[in-house]
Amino acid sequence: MKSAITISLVPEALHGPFVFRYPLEQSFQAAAAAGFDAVELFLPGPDSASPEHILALAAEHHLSIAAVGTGAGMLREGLSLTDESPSRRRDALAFIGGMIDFGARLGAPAILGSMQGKPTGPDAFDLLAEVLRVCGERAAAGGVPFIYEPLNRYETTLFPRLGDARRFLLDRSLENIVLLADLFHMNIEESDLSSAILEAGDRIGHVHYADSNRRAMGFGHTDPKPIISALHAVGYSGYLSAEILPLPDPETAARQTIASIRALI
């Protein structure tokens, strides 16, 4: 398994559990220094930054692109893949497709989390599979999964539990889609996270490292180590990536996860 941390640009998200705020420079540099092996990017759009940057910050500072997060279309736009409007529905999934292409040129997946949406009618989870579907095809194309995200229950109306989400890609025949594991969340729903964990199993395709706080692993009542060996046994190998909140000082935060991840792999 290899470490990530977060960097985001998106001014609405100054609250969200992103570690990083500097300009790219500035954050590419502040992850290297305290020994992360990658990145994971919230961006406010794929026009926003230029992929040969990226690329070229990455190999300077020799780090990966983990995933790029699509949820500034939500936060910014307001907009919903499972949306009641269909031209929301389609504009939210130009952006989608924008991120998954830009993340594609990275060789990173993006992250389906918020822009799930809140949906109420009773065709809910047929859209989320149609949607699914064709991000799915659409990174493939790129050479790259697609992440969905099981979120709270506060959050979503769509699936909080892994396990779940695992089904739905079964029964659905959703190709090309992993499932994120989110360790805030499964604090929140779960009622066992490495149980959680292993009923998932090679769905897995990311995990969002964070205590039970969502703070740096360690600043709360999570013990991260029955999780770390549940994904051994799942066979995961992807990243233990850091969307946490920047507490109390990003620098801290950063060092405080690089120590925990050491210290269990």
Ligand code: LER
Second form
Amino acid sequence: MKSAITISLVPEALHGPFVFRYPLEQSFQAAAAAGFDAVELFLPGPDSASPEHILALAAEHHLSIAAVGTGAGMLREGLSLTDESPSRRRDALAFIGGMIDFGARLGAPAILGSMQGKPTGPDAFDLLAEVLRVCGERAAAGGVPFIYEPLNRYETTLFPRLGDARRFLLDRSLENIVLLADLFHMNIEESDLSSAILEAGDRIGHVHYADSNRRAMGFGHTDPKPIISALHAVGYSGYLSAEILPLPDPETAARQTIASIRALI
Ligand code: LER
Ligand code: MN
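What's the form predicted together with L-Erythrulose like, now that we've got the form predicted alone?
Now the complete complex, all chains and molecules, led by this one.
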């Protein structure tokens, strides 16, 4: 397993779970100085930074790009892929399609988190299946998977639990879609984190490595040992990405995350 840490350039996400919010160069430098293998990028949109510039920074600092978040579409423009309005759904799909292509140029998958929306209509799951099919195909054309993230009950009406999301992907024959195990959301929704990971099995494609209170692992009450054992047991070799609050400050949160990962891996 490899380590990653979040970088956000989205002003509207000031209170979100992102560690480094410095200009891009400085954030890459901070991630490398803390000893991370990769960064996860949360950017305002697909045109906010050039892929060439990001790849040059990654090469300079010996970092990979673990994934790109898409939540700015919701945060800045209120876009949801399951919006009741077909024209808003089209705008949302155009935004996330751009993010998928942008990520693919970095060799990184895009994540569907908050842009999945909170639909309550009778066709909510059909809408989700359709966008996952389209996004999975678009990502495949760029040579990357597409990541679907179950979120806690306050952030979506769709799938709060990993096992249910896995069954949905199988039932609907959705391909090139992997699941994101965000330990913060799981702490709210799952009966047991390790069992949920074992149930999701090899469908897990990304991990948000956060403690129970969304601080760095070790600053809350989650026991990471059985979680890491479960990830080993399902053959997971991807990123443990620190999508966490930058508390008490970004550098301390980064150091604590790396210390936790190094103690366990
Ligand atoms: C995004 O990765 C996430 O975990 C959400 O809580 C953001 O709304
Ligand atoms: Mn997350």
